[in-house]
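Heads up, the chain below is alone and in the form predicted on its own; it's given as structure tokens.
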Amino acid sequence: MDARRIAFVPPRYGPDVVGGAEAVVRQVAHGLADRGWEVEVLTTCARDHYTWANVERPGPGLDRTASGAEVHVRRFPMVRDTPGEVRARVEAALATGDVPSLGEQEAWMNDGPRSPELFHHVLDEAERFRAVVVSPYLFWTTFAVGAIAPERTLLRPCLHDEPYARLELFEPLLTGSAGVWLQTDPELDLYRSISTPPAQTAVVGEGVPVPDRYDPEGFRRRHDLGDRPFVLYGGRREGAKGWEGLLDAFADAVRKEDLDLTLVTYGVGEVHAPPDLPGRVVDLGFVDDATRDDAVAAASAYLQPSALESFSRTVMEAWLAGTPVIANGAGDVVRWHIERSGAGLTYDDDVELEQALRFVAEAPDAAAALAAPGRDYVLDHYTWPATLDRMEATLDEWFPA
């Protein structure tokens, strides 16, 4: 074992894959890179977590981190060759409140998409790790390798409170895992919840890039917004992430005709705009970094509909850019961080979302003051080489070489 050489295993992995979990390994392991760690990422040739395609290439690949330090990427393909039908059935009775047996429980996590050429790969080189991070607990990847070295593994499980959370399939992870990354007091007091957290467990909280400037107006003018306000939902479009709902509730608003916003959003999945409503939704897609950063600079208010939140990096980054935070109040991480911050509003149905939306509407300067102690809020919290300290920390205190 080499004792600076850790291993990342995420699900997907790279500059195009959208999802924060992911992300934030990425921006791990280029951190650790950048201090001197042989950081090797084994992950999978998709990109897409909606169809698992293999469009990356197999094999050994380098991923740079901005100062020249080197990622070593490992990818292993995907398969997909059951049929999904208990996966269906056992995601259908979750819905209803019913807990499937343990049986139907490790059927339906081998029913959907794995990668065994990565499981075998990391059954051969597990040792020569000091530590095998896994993240997050909901997929496969982190499933079947969180189980190959429980002495070596460390979870960064990004918990939400769903039911997949609770169930018996992952308890022997959550309890055997010779460490756990947390990202919030918030998920550490889901875990205490649902789990017993091993000893070696400790909120390490997670960083947020701060970029050097933004250019909103030059955002409005290439994406030929003038001058009209408009409120931000970047990320997964999606029902898991309350995206529906919330372009049902903004709709509504609008339909009103005295609501003079306009709902902005990137990300991946589909928008369903509202026909009646033309150019009062404006979908980017897929962004890069900087894009994000002046469209989050340029909003009114960033919009954040998802209760299953374990940090949520949009909203810091609607904070560093001076931006207040419309937040879903059933997302306990997402309340937690907006009651220690005091820069956002939560609510708690449509009513309430409307009434949020009218003032950032009709009001800017009182929502532009709202923002204002959310920047200092990231930065005392919030900042890469503070998180990463607490990570080496832990490392060398739970993983000595």
The other form holds:
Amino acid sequence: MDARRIAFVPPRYGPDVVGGAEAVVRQVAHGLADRGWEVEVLTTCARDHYTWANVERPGPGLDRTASGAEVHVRRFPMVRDTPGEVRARVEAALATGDVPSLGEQEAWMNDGPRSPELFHHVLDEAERFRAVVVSPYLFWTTFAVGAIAPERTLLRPCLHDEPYARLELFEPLLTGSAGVWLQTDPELDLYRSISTPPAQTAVVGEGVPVPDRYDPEGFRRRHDLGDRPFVLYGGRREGAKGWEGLLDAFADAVRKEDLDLTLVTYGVGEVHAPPDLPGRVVDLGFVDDATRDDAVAAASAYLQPSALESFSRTVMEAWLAGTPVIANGAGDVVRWHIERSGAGLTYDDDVELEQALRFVAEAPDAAAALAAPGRDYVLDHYTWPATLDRMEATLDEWFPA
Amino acid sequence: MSAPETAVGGAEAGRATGGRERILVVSPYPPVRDGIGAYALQQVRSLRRQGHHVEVLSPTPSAAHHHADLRGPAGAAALARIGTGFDRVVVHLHPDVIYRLPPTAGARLGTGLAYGAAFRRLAHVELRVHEIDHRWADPSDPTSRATAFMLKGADLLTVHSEEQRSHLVDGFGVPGDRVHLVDHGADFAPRTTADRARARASLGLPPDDHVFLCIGFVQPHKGFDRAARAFVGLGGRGARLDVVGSARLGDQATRDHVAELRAIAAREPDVHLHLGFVSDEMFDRWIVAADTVVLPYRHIWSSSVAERAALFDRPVIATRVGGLAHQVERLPGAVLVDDNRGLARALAEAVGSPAEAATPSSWPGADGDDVRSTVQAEVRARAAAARGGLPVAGRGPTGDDAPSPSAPVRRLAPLRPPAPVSARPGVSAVKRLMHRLLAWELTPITDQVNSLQRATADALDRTAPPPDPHDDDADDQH
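Compare with the form predicted on its own: the form predicted together with the partner chain:
Time for the whole complex; same chain goes first.
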């Protein structure tokens, strides 16, 4: 075993992959590589978590950090050779509050995309690494690989308060990993309500890159937004993230004809903009980091409709840019951030959301003032140097060389 | 004469060594949780590290490269198809994997013949025999030849104990030179880095108590209840018994067994039941935390738990069943026992107590005012706990004699086929034959009827209104 060799096992990896947990894995991998760690990423050839199509080429590759450090990436094909019937049946049961048997849970986990070659590579190689970091908890790659060498497995679960997290299936992963990295105190509270965290559990947070500069005017110009005030949502446009509910509530508010706001969105997934509101929902598609930062800086508010966030990096990006956040109050983690920072509003239903939207549309100066403490909050808690310091400290303590 | 020991993963006595082979391992496989799967995983890792090309075939989707339903003749055909082209096929043989359950005579006949043929079609088949019912070797059993045909179709059979070897050679007629002993734990690697103190702290165990541990899937044949009963009397002497594991099967027998364990743990303060999924790391952490690992099995061929205990130098107390004696007697500090009394004596001696100190029961003493009521209440409480902790409706807390609403249903004898006996010459044999031929159809029906009876009784107790404290007054008014 090399004293400074570490492996990361995300289900997908790369600059084109959309997903907060996966993006953070890449940033941690880059951060540790910059600090002299020999970093390997063992992942699949998939880029899209809907199709799991093998888009990337299998085998070894190289990803370089901004400073030129090397992250060795090895990709393995995903296999989809099961009908998915068990998966659908169990998910339907979970949706109605039923608890499937352990056998059904196991069948559910294995009735979907799997990567036997990735599994066996880790089986062969695990002992070469000081730690094998698996993340996030819900994916087959994490579940299967996390059981291979638990004595050197470091779980970064990104737990959400959802029925899946309470499945008995995950108990070995949650209780039996050698170490656990968590992002927030609410995630630790949730962990304790679900399972028993191992003794080697730490809230290490995660880092958020601090942009050197923002260009909100340039963003407006490039996207023909003029002076129109807009609110922003970025990430996966899907039900689990609260996108449809947000869109419906926004459209209802706009249809009252006195809400002067546009909804700008970037990311992946279908948008389904209401046809009766031409131009009021603008889809930028997938954007690069600079465009994202400029968009956040230009927005009147950032919207976080998801109740299932384990950290919410986009909220931090908004606060760094001086933009207030309007978030679903059902999400413990984001509500906790907002209550600690004071830099946003939460809503518990569409009526409250509409009123929050009115606030940013009708009182832009007050909204900007609301956002003011957000930047310091992020700089105080969630910079990469501080986060990586905490991560390295746990690695040294839990996995002595 | 004993066959030579070979290393697991090497299990290739008679095979060329040093060459890179294409090997297919057939087994339940992670991430499906299964003891044989965990064992096979370690073998796969070992074979891959020896430089072999290894692929895995599992009976359900998993991390294996292939998966197919391996039960019955169709399963044998699938194995023959997938295994073609491999230099070696290693089958981890357990009846649950290849037979449709229950393995009736018909199933044993068809499956045995099909697998025997499949094995003969493949290049080199090694059976890692984890379990097979030695009663199936009975010459009066018409299916015994099919089972023997299957076993003899393999080029090599590997077992973990001399007793298992004898079963195969003497019972099924497998040539002795084909049955080899292998070291059960050769590929085992530690799954925890915790030391005893850290393991105990993380599990919430006191630092100095003598911890007895029963760990593994909770099933009646594991006999964890035997250990719990044998432990009675040691709790006040700085000892505790922890029973750790999950009830993998949801059948009535397992539910009853779990209920019984719960009942014992409820009345014995130093018996602790930890039901639930146990990760490999936590499994080992429990063993590290323990002072003595107890294997009170009623029947088993061999035990991975014994090997993991040996990995961490933890002594074991085991019953002398299956191949356990052969496996355990080489382990330092191991104690073999023959019965419950011996088990209790061994536990007591492990904590330095006089052998006679352990008492087999903690029933209420006979020094109360109303011994019958106390014992009767205890009988009923234990019965209720064994039924799943259900309150016995219609009874007061002291266990008065009001009948349970379920009593009429519980009094019905379980449905069983009539015994195949007769006083008339020859008829018994005919009946036995009919019994065997029809068992595959009748057994599921009788099992279902008996399950319905139990469910009905449970439902009656569960839904009955609680006893009305004023009932006595009402009776008096009439």
